[in-house]
Each structure stands twice: as structure tokens, then as C-alpha cells.
Amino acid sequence: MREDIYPTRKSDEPRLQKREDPTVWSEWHADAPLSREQTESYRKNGFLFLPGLFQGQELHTLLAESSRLRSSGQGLEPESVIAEKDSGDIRSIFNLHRQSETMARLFSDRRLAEVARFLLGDDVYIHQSRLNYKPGFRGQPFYWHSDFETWHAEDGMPRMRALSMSLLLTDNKGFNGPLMVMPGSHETFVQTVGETPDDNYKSSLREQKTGIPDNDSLTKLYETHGIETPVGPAGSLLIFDCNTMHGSSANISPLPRSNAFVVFNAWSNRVQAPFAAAKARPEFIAARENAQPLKAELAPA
């Protein structure tokens, strides 16, 4: 029987558990893609914000592709397009790196892929990618959660050796539903309660109810770590650990919020059978059969 060192959805009571894995898996060196200060900040806080990493024509190309994907939907796998449950607005488009050459080039860009390799200390592959969108006035929230809790329970990711990168495609202000993080929360795993329903992804991608932390656990994390909101101009990059507690509120401002989101997992940490679900989520949400080590490329055209 395989060992499950991060049990969740298996008890009637939530529990806070100390992290068993490193956050940074490589020793810093002079040729590292991040500075020593950036590396230590990521290790301590569980996230790193890089303002204005993409600018000019690069950013224009990504914005145009984002608009094309949302407006036409031509050639997209129907199941990969997730609509808001009430308005019908596009909430997310999954499997982005397999449905858009422009986004595939972005995610293999050295400024992303080499950082992921360094922080995870291994070859990496794309576990998941998606375009998130919150239109002005009616963009819905993403409730507090640790991504790893879901990836472990429903995808079978064994250890905390993965990270997310979110490239801002629109300006993120304090008022248009930006991502909020609890710095340092990545050191604590929140075991949640409630069994995973069959085909949970069909509802959870619109509104997650299973696998979310309880109020007492969130309050304890907040009292220990507080909340920060990394905001900045389009083209900025937010990197955060797989277990960093994060969420975002609704967007009731006139300004839309959009980001291109990618999950890098260590090749040695490839997913297995789910730890707390009857069957694994589909390939468009969590790469399994089509996973392969990523080759870093030059910047997108």
C-alpha cells in the first residue's frame, strides 16, 4: 500500500499539518535564473511577484491571443471551456498549451520554464494550463484554497514539488478581483473534510465546494500570516507554491481581470492514482498520459 503523507478528505475533523517537503529544491548559485534575494523571498513567503516581465509586442501578442480564444472559441475542445454557472460568461479555458501555439510558446519561455526547473530542482512538465477571466461588474470569485490539496486528492500528485505561474494579461488593481495570498501559508497543509463526489470537476471548476478549508483553519492561517495582494501592470508574473493558500473576490469594478495560468510539476513527481477520489480528473485538467519534460525555448514572437 502506498504512503499518503498528506491525507485529506478522510476525516470528520479538519487538521493543520506541517509541510514535509522543501519549497526550493535547488541550492542558489550565481547563474540561477533568480537572485539570491528573490529565491529566499519565495522560500519564506511561498510566492514571488515580478512586475512588468513581459512588455511591448510580446504582451500585445498575448493579449490578442487571449481575446481571440475568448471571443471565437474556434477549434477549442468544448469540455475545456468553463462558463460561469449563472451568467454563462467564460470563466476559464483549460488545456491552453495544447490549444494555442502562442500560449504554448509562452509557457516554454525560459523566463518561466527555467525558473520552474530551478525552484523544483528537476525537469518539469505542464500539469495544467488555463486562461482565467473575470469580466467587469460580474466576474465571480475563486474561494480560498490550496491547489495541492485538490491535485493530491483528485489528480494523485504525491508531493509538494509543483508551482503555479500566473501572467497578468490585464492590469491587476486592488479593486478588480486580483489574487490574494497568505504569505508563509505554504508551510501548513490544511486537511479538509468531506468525500470527493463522482465527477466533482464538473461543478468544482465553476464553484469549488469540496476541498476548501474550514473557517477556523483559514482564520488561524490569517492570524499567523496575514493576507497580501500582489498587484501590478499587465505583463507581470506571479509565481506561487502549490500549497500557498490563495483566492480572489468577485470583480464588481468596470475593469476586467484576465491571466494566463500554468502549473509546472517536477518530472519525478508525476501524478499517480488519486489519493481521495474514485477516479482521476480528465486529461484536459491534469496531464497524465500526454505528459513530457518541457524544453525551454526563446521568448514568444
Second form
Protein chains: 2
Amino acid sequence: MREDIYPTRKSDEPRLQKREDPTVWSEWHADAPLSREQTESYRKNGFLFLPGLFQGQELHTLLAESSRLRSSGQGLEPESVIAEKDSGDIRSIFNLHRQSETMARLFSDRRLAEVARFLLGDDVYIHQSRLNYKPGFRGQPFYWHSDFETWHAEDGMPRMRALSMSLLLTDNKGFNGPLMVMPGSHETFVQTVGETPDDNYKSSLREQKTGIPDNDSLTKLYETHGIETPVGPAGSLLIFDCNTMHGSSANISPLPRSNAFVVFNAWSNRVQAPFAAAKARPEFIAARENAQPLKAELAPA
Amino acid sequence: MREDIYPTRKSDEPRLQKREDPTVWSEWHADAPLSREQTESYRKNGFLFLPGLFQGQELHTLLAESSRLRSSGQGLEPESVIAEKDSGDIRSIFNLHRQSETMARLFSDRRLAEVARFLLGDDVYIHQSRLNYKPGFRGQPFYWHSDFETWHAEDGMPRMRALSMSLLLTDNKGFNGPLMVMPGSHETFVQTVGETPDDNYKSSLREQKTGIPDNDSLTKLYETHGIETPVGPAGSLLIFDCNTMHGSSANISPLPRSNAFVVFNAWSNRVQAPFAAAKARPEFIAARENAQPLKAELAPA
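Form predicted alone done; form predicted together with another copy of the chain now:
Full assembly next; the chain just shown is listed first.
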């Protein structure tokens, strides 16, 4: 039987387990795409926030592309478009790097891809990408979770050697339902309870119900690590480890919240059969057949 | 027919109307219970936040009483206890000043009642009081509203000569669903659309559906005024005008949020027949027969 060092959704009791993998897989060096302080902060906290990384014309191009994608919907794969549970508003467009050249260029920009290569110490490929849009007034919360828990259970990602980047396409304020993280929580794996239902992704992209950490585990993590809410202008970049506990509250403000989201996985960490699901999720959620190592790209987006 | 200078729930079209009443009804003087700066800030913003007003043994007594009330439930009027929609957890205990001597003493403390007398320029009475508890993990949002809109429509409060005070009984952090206010919004009355259903209060105390401002009005207020989130430790006091637009987001953090809440109304502004409802709400929500002017109380709580 295949070894599973991060068992989850297999026991009746939740359990906290120490992480078995490094967070930063390279030695820092003077030519690294992050400073020594940034690298250490990421290692310690499991996330790094770079305010205002994209600005001016570059940002304008990304905002225009985001707007075009959300408003036309034309030519998009229907299954890649996820609507808000109550209102029907578009909440996410998956497979973004295969449906938009502008976004593909963004994700292979060295400010993103080169940082991912450095932190993961390997060639990288895009495991998942999407455009997220949380509307104002009635935007729903997204509950606490570790992405790795899902990717391990449902996609068969073997080790914690992946990370996410979220490029803000609207201002993130404290009041418009921004992403909240528990700094340092990436060092603990929360084994969750409950088997994965068949075709779980069809509902879990709207509201996750399996792989949810229990209240006691969340309380322990909170008491140890607290909660931080990185906020900043459109064009800021949030980088976070695959196992960092995160979630977002409702958005009752009139200000929507949007970001372009990409998951880089180490080439050596490509997905296998799911560790806790009967069937793998489709390609548009978790690249498998289509995985290709990103080429080093030095030109700006 | 009785004059209604703040018509609401009567037209098919929402409308923004300029406030016709002062916010501060006294001239400031050197013996006033607020400084000149505090008074001007309240007049301009429609709220005033006093961090750490209660501390030490005083605060401890209030926290212990809050805990006792929520845990025993014994001897409380059943209709005064409101449970969270999904979980059944206690969300509010109304008629607090008639069910707890400690809380009655708090509300008549000069740091609260004397400030209310000064700002409203009149004797005051308690229109409503309650203990609020928003649990962690799955605490629901409370959508934007002006309290006056409801008090006018459903309780028959004639003029904007009332204010609320919320004494924090837990720390208010940015991440645990704290009250959000639109500073300056108290100068605009948002006429809402839709008739008041019979016995509306039975559901509206959990989730308000009538008297809700429309998206366009909220967007206009937001663009003019923005949103502020007063945060601070348990023992802080938030004072806000009856017409200040406010709401709170969900609370997915493990940290619950609780406060003791009291509405002071000017004695000269006592409630009449409702302006937009068939029947007045019961006494435990809106004092009518039981209204009594608060005695000046100089001893600390």
C-alpha cells in the first residue's frame, strides 16, 4: 500500500500533526528573487505580502482583462465558471492560464514563477489557476481550510511542496471580506474527519463541507498563531504556503473583492491518485495530464 | 393625518432624504461629560468610540454577569431570548435592564446616561436594551441598517433624538465580525421599500428583511462616507446616533463577540403609534408603557 504521511478524512477523530516538509526548499543566495528577510518571513509565517507589486499600465492591463473575462463569459469552458450560491453572480473562473493569454503571461512572469521556483527549489507547473470575484453586499464567507488538505485528499498531491499566489485586482480593505491567514499554521497539518463524497468538487467550489477543520483544532491554531489580514491596493501580491490555514469572511460592503489566483506545484511533486477520494478531480481544477513545467520568463508581463 | 417627516416603507422607490434634526442637542460647556473635540467628532461622524472606558474590577463584574445570564438562562423571560438562526446558540437577551441589576446600574452610570442626556439635550429613558453574543466559527452577518428607520416605522419614534451605546464585553478585532459604521451617514435618511409584515420582529431580530437599504443607496453612502470599523479591548464603549448606517460581517474566527447594548431616547421623543406597521412591537423590544426617565446617578457602576 502507498505511504500516506498526511492522512486525512480517514479517522473519526481530528488530529493535529507536525509538518514533515520544509517550507523553503532552496538555500537563500544573493541572486534569489526574494530578500533574505522576505524569505525568512515566508518560512516563519507561511505567507508573504508584497503591497503594490504591480502598478500603472501593467495593472491596468490585468484589470481590463479581468473585466473582459467576467463580463463576456464568451468562449469560456462552461464547467470552469462557478456562480455565487444565492445570487448567481460569477464567483470564479477556473483554468485561467489556458483561457487568457494575459493571465498566462502574468503567471509566468518572473516576479511570480521565479519566486515559486526559488521557494519550492524545483521546476514548477500550474496545478490550478482561477479568477475570483466576491461581490459586494451579499458576498458569502469562505470557511477556514488548508488547501493542501484538499489537494492531498482529492487530487493526490503527495507532499507539502506547493504554494499559492493571489494577485489583488481590487483594493483589499479590512471590511470587504479579505483573506485572513493564521501565521505559522503551515507547520501543523490538521487531519479532518468525514469521507469525501463523490464529485465533491461540484459543490465544494461554492461552499466547502468536507475537509473542514473542527472547532477545537481551529481554536488551538488560533491561540498559538492568531489571525492576520493582509490588506493593500489592487496590484498587491499575497504568496502563501499550501498548508497555511486561511479563510475569508462575508462581504456586506459595497466594494467587491477580486483576485487572480494561481497554484504552483513542484515538478517533482506532481499529483498521483487521490489519497482520500474515489476519483480524481477534473483537469480544470487540478492539472494532471496537462501539467507542463513553466519556462523561465524574464520579460515583464 | 399625523405628520411623518421621515416616511419609509411607503413608496416603491427608495429615496435619500436630508436629516431634519440636530445630532447634538446641547450647547457644549466646560462641565459637559464629553470634551469639545469628542462632541464635535460625534456631531460630524455620528459615532464616538471610547477605548477601554471600563477596566479592572468594574469590567470583571460586567463580564461575570454577562456569562451568568447567557449560561443560566434561568428566570429570563422566554420571549426576550433570541437564538442564532442555524446553530440555536443564544444571540441576544432583550430587556436587559429589567432582568439584571448589574446591567441596569451600568446603563444608569453617568459615563453612559449623563452623556446621553447631554447629547440628546433632555431627560432620557431606555427604549431598548440587550446583551448581544455573536459566536465564533459560524456567526452570521447582520446587514446594513439605520436603527431609526426601524424604530420610526415599527415603534413610532417620531424624531432622530435617540442614540445607542454598545459596551464591548469581548475584544473587538478586525477579524471577529465587529460593527462597521459609515461615518457621516447619520445626516441622510434612507427611505426603504416594502411594507412591514405582521409580527415582523419575530424574524427580524435574527435577520432583518424589511427596512433594508437598497444597493444604490448604500453605494452612494459608501462613496461619500466610506466605512470605519472601531476596534478595541473589552470595556470599550461605542456611542452612535440612531440614524448612523451600520452592520457587521460574519464571524468565522474562533473569537466570539459580545456586547451590552442600550438605546437612550429623549423623554420628549417618546414613541407613538408606529409610522409604518400595523401593530407596535412588544415592550421588551420598545419601551412604551414602561418608559421611565433615568435618574441622574453619580456613583460608578
